[in-house]
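Only one chain is shown below, in structure tokens, and it's the form predicted alone.
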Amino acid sequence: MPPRFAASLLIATLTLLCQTGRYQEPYRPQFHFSPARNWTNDPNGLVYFEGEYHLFFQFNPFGDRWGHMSWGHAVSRDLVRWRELPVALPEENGIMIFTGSTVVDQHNSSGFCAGAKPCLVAIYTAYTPEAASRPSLQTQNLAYSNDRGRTWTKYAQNPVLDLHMSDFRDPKVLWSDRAQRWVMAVSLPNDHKVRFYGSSDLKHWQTLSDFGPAGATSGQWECPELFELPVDSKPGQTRWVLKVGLNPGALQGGSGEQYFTGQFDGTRFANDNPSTLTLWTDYGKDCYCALTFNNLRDTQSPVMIGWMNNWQYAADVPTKPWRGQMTVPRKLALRTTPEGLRLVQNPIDSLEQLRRPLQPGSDSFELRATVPLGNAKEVGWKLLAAGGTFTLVGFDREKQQLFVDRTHSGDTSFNKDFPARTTAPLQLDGSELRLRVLVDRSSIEVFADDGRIAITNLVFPPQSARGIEFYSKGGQPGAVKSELWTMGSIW
């Protein structure tokens, strides 16, 4: 066995014994996954199989800063409580594991599944440092599993697909029931294009078409993800989301994600609105990334989970010993606006489970709000508020914009793109907001007007900031109905 993936091995026992823990350190997320120490970012792989939802990630076993990317893994019955478990697939000579899906293969179209029983396959990309002699390479690989996830065999012939390409990333591998074959969407950052590929066998692909470019531009295309949701208004009709990261030159500053609309036929993605219409997914600074489960049961709505963090200050957040940390899964679905076909996202409900009655003090809650607007002129909340410390939820009338504002939330100096007022533009159906806000000590995210508008941000307020304070300017509001829960640990 080489000595690094030993060492790897030793870590990941390690990482298991830290869960007895009571995962109190500060800031700490109490219910949001986030691994027992060192470092994450991409969520990898996200797929159903056999009772478990795996949440794969990308992960260094070695310390709290990027490097030796592997995937982590973690399982859940219920997509709320997590157990962390060993690497699953480490950086082996070194060759880093980088983003990618994980699909089940229900009939063995690939020929890894042992006996008459489906199997899981991984598709990632594979990263091997540039050298003196040559540059960087980026290729699309495949493991399988024949024991639920719990071990992993790398396939003897990768890669599968190899352009000689420094910045070729990122697999989302589907089935297409239209098409009747495996379809990979992969990135070609640089391009700011999504290439689509088809396979019978996930071994072998042909090219079949590319989206782009589109929508945003300035940064590199990342993390592409295609899936299907019914349209709200239209019983029995579709459509397809396609979702992209861009880094850096998001909305907000440094990485950020976009969507498009469209018709998918299985071979070429067909844009609903103009190539200059862009469409974000999150309007805060901390969502990247963000994947659907694979196999979900049909009576399930897909669901999302995102890394929370930017890639502008990730290094040098000032949380030990991890670093990084996911959203929690976001159920989806398209709703039809006056602007056209828009992203609906909300938490699942599962996590209403932790819902316990509020405690005084409490660093982990759920404000659910509606606020007649009646003749004021902003109106919010000052959250994880003590003294000159808070961060504020609200929303300005004249501007016609939801906003959270951070800049007084607590430790903002170690970096200097990380104060930050963000905003999302919000023309609200009547006079009244309504919110749901979830706080998990070290981050907020809000869902406005029932989940068509998400804001998601990290804070570092000291461990004295818990107060909870509703505020109005220019005028007064009506009455305010709201609704808080302490949210329990998950660990």
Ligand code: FRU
Given for the second form:
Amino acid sequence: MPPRFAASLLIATLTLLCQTGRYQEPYRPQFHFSPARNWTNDPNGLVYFEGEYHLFFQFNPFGDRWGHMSWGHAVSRDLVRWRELPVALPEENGIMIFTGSTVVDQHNSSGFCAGAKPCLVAIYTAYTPEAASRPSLQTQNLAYSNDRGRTWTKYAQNPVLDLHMSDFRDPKVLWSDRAQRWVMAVSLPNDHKVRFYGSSDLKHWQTLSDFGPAGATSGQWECPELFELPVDSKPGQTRWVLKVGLNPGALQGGSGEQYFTGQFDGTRFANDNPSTLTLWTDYGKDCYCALTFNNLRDTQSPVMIGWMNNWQYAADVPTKPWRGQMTVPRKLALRTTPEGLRLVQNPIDSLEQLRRPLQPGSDSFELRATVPLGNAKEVGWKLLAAGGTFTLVGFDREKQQLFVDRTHSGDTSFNKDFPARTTAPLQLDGSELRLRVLVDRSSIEVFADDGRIAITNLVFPPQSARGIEFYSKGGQPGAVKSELWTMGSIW
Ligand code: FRU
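Same protein, different state: after the form predicted alone, show the form predicted together with the named molecule.
Zooming out: every chain and molecule, the one shown earlier first.
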């Protein structure tokens, strides 16, 4: 065999061995991002730049529990297949790198960009743990990259914002066209406030305004996110959304997220609704600290990714050698409903390229269904089922509730807060239930009413639990229309 051919055969065999060995552990998501090893929580710094989507994430390079927080890094060309890269921003001198965002500095406003070309600037919270002589400290800091996010330099004059506070975190920065400046939304967690700052160079920040308290305030406010969304797909019609994480005390217990719709004039966010109204982004237990991508092309819908977990039990979920995973990327919009404007989220279209004809015993699949309720009182599916193990995804007509019940979903014993029946109010017009469900070994994401309701939950079924079964109670539904695909692996 010619040596060149032998070498490429060897490489091909090794590649195959690596690929079949990786990402095949029990519960390992096949079409959701999870790091190869170790702990992750929030997505960070989501940005599109020169043909690549960057997903940074809270990451512990040394273990599968929270600690040594750094920014892990993965890139994708299509938001579907991800390639994990080395840690982008490591903890240094005991100072951790908490959640934040990344912007494309198009015109070198920061002075960090070499050769007058656009560069990436990350804005993150630096966390100095408490010591005998002082309390803990959270400040806002910068780092920049001139090689498409591969290597980063921390700004020598960090921090750029320091209120001498122990809780002051998670800066989301975006460019405001209206105000012609950078705007930062950052959380004052214990005051239940989002503070807005403005800057022309990312280094010097002036206070613009405060929003809050409003909505749900029982826990800390974290991970604020401000974005503009199209309304009812009408050209030129937009509204702003301010999304805020709450931990603990969210709708289903533990961590969860609320949003406000309104106007943002580059200085101040004006809530459309009374401050007593709480709107939830997701009705499950496992979607937290979601962020949208900065710098998407004008033609693209805003896209959001969340951490698919809950602080109540994130440290206990039974996965190895990694812990933590992300939701699928979701495209966002606002829709006018009789109650007012509501957030709409759906999986991005390009995920459809992973659809394959259904294989028997699939544990990564998509279900799309329409169920005329007829005179049934309850309709639904038993998913990832075998014997007494199943997760229910269904609709309760009397209560007008969509639900996901994971109390019999498999391993629920690792934490008392894990077993749960999560519900969302759903008034069905036309008495027809329309659902889209993504199942990926250890997660179930449900989108109903064309995306107005999202319910995201983790599950840990035994490997044998792969049944998919429709059921109804208390009467007869009409003819169910359903489509099922196996979802191919992205790894
Ligand atoms: C939210 C959070 C953020 C913080 C990060 C630390 O999940 O608590 O507020 O920046 O995690 O890992």
